[in-house]
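Only one chain is given next, in structure tokens, and it is the form predicted alone.
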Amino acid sequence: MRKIITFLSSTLLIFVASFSFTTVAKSAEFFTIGTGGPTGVYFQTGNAICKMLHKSAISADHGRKKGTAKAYRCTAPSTGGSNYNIGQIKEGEFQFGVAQSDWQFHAVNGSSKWEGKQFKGLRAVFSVHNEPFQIWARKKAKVKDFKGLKGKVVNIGNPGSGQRGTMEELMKAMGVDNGYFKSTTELTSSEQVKALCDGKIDAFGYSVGFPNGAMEQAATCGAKALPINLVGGPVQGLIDGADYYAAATIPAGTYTGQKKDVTTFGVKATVVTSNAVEADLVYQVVKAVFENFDDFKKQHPAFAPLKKEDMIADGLSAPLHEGAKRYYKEAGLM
């Protein structure tokens, strides 16, 4: 008898779950936010936005009259990163994406990798955390700076990622190409730390907010972030020639065994969309984040320093989406 009751209970739960999902699917509009590797802050950013939207939807449901507002549900899958996300938005596959500020600039202006593929319809939503570009090297590689990477096995990042694009910009500034290294790999951000700790690669370059769990894992296995000389060097020229780059510092003690500040350069993480995405959706996404701002900042340590007034200006090269501007004006931020 107990087995029959258990079976019936399980069947009922499955039915209820299916009914609930069907009800939501019929009444809500689903959309996608492109992120990055599952160990990176982009993935956390996309899912934090979805979490805030879900929180707002629950609050709204308590006072909403039937049929008075459209409900939205989002998903934030792991992707290839900045350029991949922008490309998918351009194709209409994604409605939003997280992207480095430099690749937002290049996409909307048709420069660098976006030459001949200009995306004039790209729109900015807001910027998020700072992203210092970091070169991590394993201890046995005995590398002290970029020049020490000569003849080493280096991961330059997967095609389509902002990581790959920034690494290539740095290499160009330093006057080297892939031939400078013993060999290069195209591992994703979620694969590179294990490869470094296992000795399969000697170093990798990565743009990511800090603190980052994957970088702490690298530090724990003896790897360290290399300082990038800025003053009077080629990287300073790279920074001076582009508004979307800025000097950056990873403070001492951020990671295990890090006794000194690490000087480098970096970009901003930004959330972008398309002018083809309806204004109400963008408005609701922005509203969800900005009206649950304290909760949003708690979703990752990299979000803690965020200020609303900076998020609607810093690192944004594309025009603001009309839906975003509508909220900013209503909230008195513009």
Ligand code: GLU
Contents of the next structure:
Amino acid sequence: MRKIITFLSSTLLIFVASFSFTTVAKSAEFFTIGTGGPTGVYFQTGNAICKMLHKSAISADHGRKKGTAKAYRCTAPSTGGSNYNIGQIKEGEFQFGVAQSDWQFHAVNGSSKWEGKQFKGLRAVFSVHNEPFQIWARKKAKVKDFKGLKGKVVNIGNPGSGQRGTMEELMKAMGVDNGYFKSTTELTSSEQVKALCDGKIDAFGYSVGFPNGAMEQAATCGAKALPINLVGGPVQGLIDGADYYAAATIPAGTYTGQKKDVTTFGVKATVVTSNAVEADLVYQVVKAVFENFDDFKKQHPAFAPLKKEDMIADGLSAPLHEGAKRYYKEAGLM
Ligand code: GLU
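Would you mind generating the form predicted in complex with this ligand now that we have the form predicted alone?
Next comes the full complex, and the chain you just saw is listed first.
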């Protein structure tokens, strides 16, 4: 008798398990958000968005309301950064990505690195945190400003990263090329801090939100973020000439040993998608973030200053995706 009961209950279990598996497999739609290196803020951004979406999906499932949202599930893998993400969205490999405001602009307009490869279907979703462009130099390199990088070993970032692109724009503005440095490296954002602390490179340029754990590691080994002179200098020209750049400050005390504000220029981190992505998906992603906003902001200290009104206006040069617009109108934000 006991054997029969055990047999029946395990059969029932297999039946129930396979039934619920087919239900989930049939109704869930999977998509990908491209991020950045595992030690950056983009990786946290993509994963925070997925977390908010899954949280909304769970409460909708538990409510068992008929006709509620399709079950969307996402992954946010680490990637090469902004331009890589936009390229993958263009190819239809990723549905969303995090990208710097300057590269969003260039991709949709076919300028700079995107000349001849214009991506007219690129769509803005919202902007996130500020990303001051930072040049970190190790103590022994005795560098005080950009000019002091002459003859030094400098990491300009991996191809495909936003940091690489923006470093090249800065170099252009300063009237220098790779030959100005002793040598350049193409390390990823997650490799550069160790290389700096080990003395393998003298400096790196990086656009990233703050506070950031990896930069704190650099500060702890004695490295410093250099101020970039704006007033009257060539970088002021960069800021004046483009909406996607702004003056930026890393306040004193952000990192160990940082006694003064670090002034520089910066971009916004933005979330982008394609006009080929269905409106309902974009709507659900935006809704999940905006309706769990306090929780979203807690996912990384760089999100603390975020305001919904700014997120739908600042740093966006591609048209807003219609699914995002639908939510903003419905929520009375537009
Ligand atoms: N802004 C960097 C880039 O586009 C990524 C920064 C981050 O990972 O937080 O390459």
